[in-house]
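First comes one chain, alone, set out as structure tokens in the form predicted alone.
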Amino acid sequence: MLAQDLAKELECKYLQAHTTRFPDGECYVRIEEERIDDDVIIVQSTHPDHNLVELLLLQDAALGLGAKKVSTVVPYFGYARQDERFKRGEALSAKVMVKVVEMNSRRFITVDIHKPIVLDWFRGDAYDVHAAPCIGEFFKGSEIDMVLAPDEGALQRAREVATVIGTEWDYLEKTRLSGEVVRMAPKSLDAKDKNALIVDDIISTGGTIEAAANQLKIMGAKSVTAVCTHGLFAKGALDRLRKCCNAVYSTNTIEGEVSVISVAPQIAKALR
């Protein structure tokens, strides 16, 4: 879906590899081309780990049908959270991921990576694409009346998809209230007979923004509605949340039953 609306966007070329696995799990890709004469962008994700093996294959075939560069586009750029050593022995994935991309790509482009520094490992041009603003058209028009961000340092993201939006903006700030009690409430703004918008990077579990929605109502919050980048939705995530949201949305970096926000326009706009 991505990359379909990524190529109207740029007015050029769409084409679906052809992709299959072997008896034993192995992976076999083909181009169903007979040349490509021109820049070839391939969109693929690096999660789960299957669709690394797929994008480096899909690197190489269109490398060999003559194209003149590669651009990579990891909409979701998996193993990003682990950019340091914390205990000894411990693999570095995210240079590790970065440097396999770069092998046969010449521009790399991901969406709400975990720490944008990573991509300073990448030789060649790297962006970091924000989905916010696509996240605000959506909801420009609405009535939300609060974005809220589920910590202080997600903040800059609801003041991003707040701007366009054209409404007021918080944080979910924790108190606990006992050793096994702790109370989420916006740091400034008042929930009350509000439309409140919480909006995250990665949904994977849900929990925080559960907890948040289940607080908000207990606030006197009219409507809670989630939203996030990349909606990994692990272990019912999304079940659960929609017993306490009103709405559950995310963008289309990892198709799912609720991807109905392109980031293709932020996407295409680094291409350019």
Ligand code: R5P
The other form holds:
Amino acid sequence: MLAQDLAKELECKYLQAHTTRFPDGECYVRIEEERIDDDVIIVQSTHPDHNLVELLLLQDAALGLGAKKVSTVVPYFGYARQDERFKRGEALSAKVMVKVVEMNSRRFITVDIHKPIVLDWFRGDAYDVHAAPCIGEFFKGSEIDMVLAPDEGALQRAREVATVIGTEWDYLEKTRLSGEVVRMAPKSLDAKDKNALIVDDIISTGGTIEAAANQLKIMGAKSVTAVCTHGLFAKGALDRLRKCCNAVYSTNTIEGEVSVISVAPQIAKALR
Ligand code: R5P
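The structure above corresponds to the form predicted alone; please provide the structure of the form predicted in complex with ligand R5P.
Entire complex below, previous chain first.
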């Protein structure tokens, strides 16, 4: 879907590669064209793992048909959270991904990469596209009246979204009240009677948003909406979040039930 959106934005041809699996599970890809005399943009995430293999095979298939330049759009760059060897003996996973993805591609584009330092490891051009303008546009004209980041480090994203909507923004500050009780409250704003929007880059287990949403409700928020760029929604997270949030949305970097916000306009801008 994202590749189709992107082709429309860029007014270029969309090709759906043929992909299937051999009986032993290995991946087979084929681009059913005689020749490619143009530049090619391949859209595929590196998550889950089988998509990475598909991406590498697609890059090679495009080059094999004569593509002049291969650009790779990785909507969700998996493994970006392991950008260090946190413990002795671990793999530097993000760097491994960089090496393989750029083997057959001269330009790399991703969306809201978890650790921007990873981009510095590419030898070719590498860009990180922000989903915030598309998220802001989606909520423009809605009843949202405050945008919140789940922590201070994510404040810039909340600010970008809030600026497009035209609302206030803040971040949630964690205060440990006892060994087990953590309070999460907006740093400066009052959530009472407000329609709050929490913005995060990733929702995985949903634990972060769940804690924030419950706290905002306790503080008297009229409604709590959650939105993220990458909706991984692991282990039934979406069902759990629907119980504590009035609505949950994500962008289409990972396609699923709530991926209603297209980031194609922002990716197209980076590619032009
Ligand atoms: C953390 O650094 C990220 O920005 C997200 O807040 C985190 O990955 C969300 O994970 P979960 O949904 O499991 O709480």
